[in-house]
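Only one chain is shown below, in structure tokens, and it's the form predicted alone.
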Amino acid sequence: MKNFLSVKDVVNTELLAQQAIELKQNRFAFKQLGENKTMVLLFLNSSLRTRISTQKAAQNLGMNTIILNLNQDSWQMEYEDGAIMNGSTVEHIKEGAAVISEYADIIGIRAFPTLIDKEKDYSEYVLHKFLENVKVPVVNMESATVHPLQSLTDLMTIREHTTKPKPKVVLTWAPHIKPLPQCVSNSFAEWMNKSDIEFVITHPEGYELSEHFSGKANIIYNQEEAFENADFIYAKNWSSYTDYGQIIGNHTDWKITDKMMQLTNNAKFMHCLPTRRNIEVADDVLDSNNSLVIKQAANREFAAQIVLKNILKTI
């Protein structure tokens, strides 16, 4: 594995997962893989789960890391060729990405989308100036369109606490009070077709996902249909795609409660947090028996440790 960008990178799905359950027995197996090596993790947004858990992985494998949060911690970046530096931006990311990347071994970025300029989201416009300009593996730890380490992440509890081969897993639009990416959907999505379930979208018109990420999902716009006989609801807010980054309609009614989850197959609740509770989960849903948020959490840990391993492993 020479970059963690997207699922492409990602021969056998089914079988990362397994390795990142696997390495759950003994976290500090392989810490000879990186001892005397560093990872950067870039920051260009708010994270919680992310930045603890990837630093922590990269520490079980005995690497050092170092954290930066860009334009905060460090000068602010210019990412247009040709710019005439003349406003706010101090360092044109021909510069900073490659100094950065003499300090490090594996870095790790996180930049959300502007969710103004689909086209320029969609290309993936900050992750691939960094690609550009940078001689190291490069780990996406959530991108303008995807979020491959929480997938990997889902995909893996998903396999830790199914009760059958195949399970139904849910992918259900909730509500926001602001619109949100659709990152950590569209990744989802992707992983899931990837991968032996059987994988059903629900949302409200309009808040269709690219087809290049939905691809062969079953798409239901009655959300009671679609929790019928149900083994895992994964509820996520996002944004219209087509109006793009907007709010379409109230929908309030897309909650998910107690009532509805009687409508599954008794099934495990997923997030990948934070949510707002009440708003898009009712409290009882979230503390109930069946809520895997907090196992889910914990497993970023080593989803992330899998991918290090695997890229320390070419280097």
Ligand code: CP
Second form
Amino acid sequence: MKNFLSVKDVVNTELLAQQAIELKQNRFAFKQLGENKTMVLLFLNSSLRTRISTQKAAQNLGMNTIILNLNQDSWQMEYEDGAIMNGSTVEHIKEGAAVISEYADIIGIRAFPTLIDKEKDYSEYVLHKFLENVKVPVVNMESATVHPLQSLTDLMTIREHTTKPKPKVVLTWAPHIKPLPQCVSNSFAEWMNKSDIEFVITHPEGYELSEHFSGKANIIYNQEEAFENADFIYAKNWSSYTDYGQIIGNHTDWKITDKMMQLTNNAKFMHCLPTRRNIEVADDVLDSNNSLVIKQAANREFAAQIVLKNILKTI
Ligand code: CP
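Would you mind generating the form predicted together with the named molecule now that we have the form predicted alone?
What follows is the entire complex, opening with the chain shown before.
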């Protein structure tokens, strides 16, 4: 594995998830692999889980870690080629990324979408600007369109908790008070489509994901119908892809409640977190024994670690 940017960098999703589960049994077994190597984690946006779990994963492998909140702790970065930098930007990506690359053996980047410029977001403009200017492997810690570390975690968590080889997994849209990116849902969809899962997506009309990501998923607009016989409910809000970055209509009744969970096959509940309680998901669902959200978050460490381990073996 050279870079870890999306599911396209993974030959076998199920095998990688299994390797992450095995690594969990002895997280310090490969501590010599990252000795004298440094991971620089660049955050253009807030994070709790990704920031801590990826740092911990690197440290489990013996790596040094440096976290930089880009634009807050460092100079404001300019990305445009040929820019006349007489405004707020102070450092061009050409120098900035190249310099970071001198200090790092692996770079992790979090760069959310604008939710304004669809073309730019879906071209992964910022991520690609970094890739053009660094010399070391890059790990995507959530970009404009995908969140592969989260999706690997999700598959791993499903495999740990499923009682059947091919469970029914339902990705359901849930309400929110502000427009959120599509990346977690895009990514979850492409990972589920590449794995041995009966995969259903349910959302109100107007919230269709890009077909590039939803692919062969069964899309059902009736949430109650979609929940029937589900083994896993994965809730997430996302803003509209077609009416880009917008919230369409009032769909507060799409909140995940215990009543809705009763329609399922005693399904486990999943969410990448953070979640707004009693807006997206009711307390009684998050606090139930079927909620996997904390175990899911804990697995972020091992998903990141198997990715870093595979990259370290190539450098
Ligand atoms: N799920 C997730 O990526 O969480 P953070 O945004 O807190 O990193």
